[in-house]
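This document starts with one chain, in the form predicted alone, laid out as structure tokens.
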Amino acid sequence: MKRRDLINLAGLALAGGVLGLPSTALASGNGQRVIIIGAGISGLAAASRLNELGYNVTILESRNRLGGRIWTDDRWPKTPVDLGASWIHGVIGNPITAIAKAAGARTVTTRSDRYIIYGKDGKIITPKQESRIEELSVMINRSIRISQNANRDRSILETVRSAVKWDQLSGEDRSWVDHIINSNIEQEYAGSAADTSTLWFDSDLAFQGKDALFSDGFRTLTKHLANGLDIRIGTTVTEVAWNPSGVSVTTDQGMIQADKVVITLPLGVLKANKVRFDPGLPATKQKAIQALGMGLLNKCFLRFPKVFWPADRDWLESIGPVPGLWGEWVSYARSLGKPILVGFNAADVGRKVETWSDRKTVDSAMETLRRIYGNSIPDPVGYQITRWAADPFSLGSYSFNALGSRPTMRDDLAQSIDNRVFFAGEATDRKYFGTVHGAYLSGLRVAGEIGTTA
């Protein structure tokens, strides 16, 4: 598969030379006003290079906090929890692992391989049922590959069920391959099965290594790079207009003029037309933005009493009446000494599940903890739900492949207006999109392309 083609970056000196631009080659800002749309990571990351350069950068954010999709939550004394973005994927040689080493942030390891799976019956399966998901996974993921030197493009339930034979499996191969379905692509990708392109759904790239939580909240990144700039809260944006002589953002705080405007709104955001561009965005800008999908990944935090689940364990995973409904769990009793435990939930359950109160979330998760745990386990003494979807100033939670899409639109929407115009965040990096070091290489990127042309 595409996604596990590794690369290692750890000799390439990110800060400033980034992309192969040495920062001995870009311009200084000589005062240029640079406003910067989304103090998310990507903006952030621009906003600090810019910064660096001499260019005197405004970031504006609609929200009232730092950090767009990273959201570190303190709700829960001495216990932050990310109810965005939470890991750093890939240890060596990824940008954000050199940033959380200059911010002094604590970081702890998980890994894939602590996992248990459990099956409809709430028991763990047999060393003969995991050896039949390991028979279907190969036949999935020989199909797929397969198909993706096919010259038209389908979607992934579409490969999967063609491949494995769907109409003839068994109701118990049936669920084994929902789940895979579920927690190596939807998980993953965000992305529904039936929306997603076989061809170009893992056209990215991935660091070596484990993955890494941070002990502190993600926050701490963003509060090292957000050290010393200018960010208005609570801003929200209306127009960018731009002309030969600078550009113009219309906020509903009044009007901001500028040289130079980087958008770092998120796919969703875009997708909504929630901003308006004067003039209007070029037309490849607009096919990609209709054609990259924006995907779901919800959390529900479920903080316990007590660990009565395996503590030696990173990934619990249930097989249950619903395919993909809770199907994928983190614990943080071994990695971060918290009796907690994250259900997830991705695509279209995710998009359902969001709809529910809290109420019927906690107690549908609960219900699945029962099922393989026992009824006589305790009461969570807190929950944590997020609803990305219906958040206003992300409409989803990061971007995938969708049918009828190719990795070349990502370069499309990257591409700057007139010089005047520029674009980052996560849906602009063809290598690393729905990642956040792919949101932080894409605010370098943007600084890059403004500095060498002042």
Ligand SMILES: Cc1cc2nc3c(=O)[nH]c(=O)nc-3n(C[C@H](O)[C@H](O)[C@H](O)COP(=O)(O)OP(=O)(O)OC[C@H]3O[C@@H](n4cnc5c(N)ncnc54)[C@H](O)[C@@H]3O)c2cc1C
Given for the second form:
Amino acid sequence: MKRRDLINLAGLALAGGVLGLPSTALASGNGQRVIIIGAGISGLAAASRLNELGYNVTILESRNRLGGRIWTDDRWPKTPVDLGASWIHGVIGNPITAIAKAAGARTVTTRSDRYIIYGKDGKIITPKQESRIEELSVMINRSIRISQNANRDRSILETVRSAVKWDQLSGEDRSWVDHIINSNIEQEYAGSAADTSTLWFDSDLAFQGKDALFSDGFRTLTKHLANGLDIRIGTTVTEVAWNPSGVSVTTDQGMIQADKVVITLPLGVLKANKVRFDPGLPATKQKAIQALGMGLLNKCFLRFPKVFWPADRDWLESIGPVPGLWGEWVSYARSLGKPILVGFNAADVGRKVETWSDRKTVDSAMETLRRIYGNSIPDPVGYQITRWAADPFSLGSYSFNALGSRPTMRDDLAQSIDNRVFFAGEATDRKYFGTVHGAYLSGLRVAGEIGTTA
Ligand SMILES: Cc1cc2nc3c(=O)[nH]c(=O)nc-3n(C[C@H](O)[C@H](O)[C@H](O)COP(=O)(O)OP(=O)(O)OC[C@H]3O[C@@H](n4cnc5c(N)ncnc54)[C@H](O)[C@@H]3O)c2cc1C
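What about the form predicted together with the named molecule, after the form predicted alone?
Full complex below, order starting with the chain above.
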């Protein structure tokens, strides 16, 4: 995710009210028992805040690790890599910047304007081709704005194709258009352009400033937040039941009772009905779960014996024969000083690649790199591939505003039930969905809701 070339960013003030945090004083928890389902960033944020307020908090986490969609892998010596989230998107005013600082995390920045684009022949695109891409981008952006101003919804794919008169375009122009859609919208929001709402896809806000990577991995942050919390990993929740006197949460390790429960299950898990709710969820919430989209972004890390690509560029873009396939790469050469490339596949292409074997995936990635850099480039000495759609505790990468959904559905998703059951997680954050900071803020919001209703 490059966050964000296409979209105009809204500047944000730092005040708690602007971030959606409650400004009223919070009541002490007086030892009330709260169960939090999920030790991702939203669950950790809620738990640490509730702990501070004097609640007796336990987190139940199905995986054998913390962090959820923040997942730093250590299998390469001295080279931790983030298989889930990796950037603080927009460091200015971003709450994650402050926690990173408190955690003593080392960060480095990458820049979306340090990029290079390669065409189908593997050569850097010419200035003439670059200006044609610019021209098409302007046309695409304008058509999206016109549709939005007319308050008319259809899929991004339909909007763009009708604006550029797809049937009359040359083969080359079509591949530029496909690349623009994939790079600016699908890689960004993770939904297929055919399913993404023109009207609402970019209804989110963004923080300003550069994007920062964690030199020692994003887990520096989750570890810091988890300090002192009661977290039961390897515990999968199967049912949440509530009545006027409390909640009971059934897990594969037994049942736990509490005064309140916070659910941070990813949208993909909610969509798949992996957890039973008794009595069921309200109709508005069920509708939101159905209508909002769960997108896909996968990564393939390739570690090489040396850097053979332009080391001063953070982003490499490839417009290859298959639209979207290995269209975006990030280089760790300049930012982290490592001979590592990360190839991204999003949305429909991401789903297809996810079904491939490791061998086929690496071969396909190398085919793209060899088309650009020639046959003499070395084979990777290591690789790591993510498959977030198949991950049973996520079932996708992050949420997007699908055609047929409305931003207000995120408020429906966030709505608590009977002052017993509370909801957090990236998908519940109307302003910053699909991000770590959105998930974090949703955790603080829910802690505020519990704190003000104690
Ligand atoms: C590949 C990828 C790249 C991304 N890149 C970025 C980025 O660079 N910057 C950024 O800001 N955001 C990025 N994101 C998005 C970001 O990672 C998420 O928005 C955020 O981490 C979500 O946090 P969460 O707490 O809402 O959910 P999660 O982290 O998913 O936490 C939910 C937890 O619930 C657990 N769980 C699920 N089912 C059960 C069950 N039945 N019982 C108990 N526990 C259960 C899960 O294991 C998980 O730990 C990326 C995501 C992906 C996948």
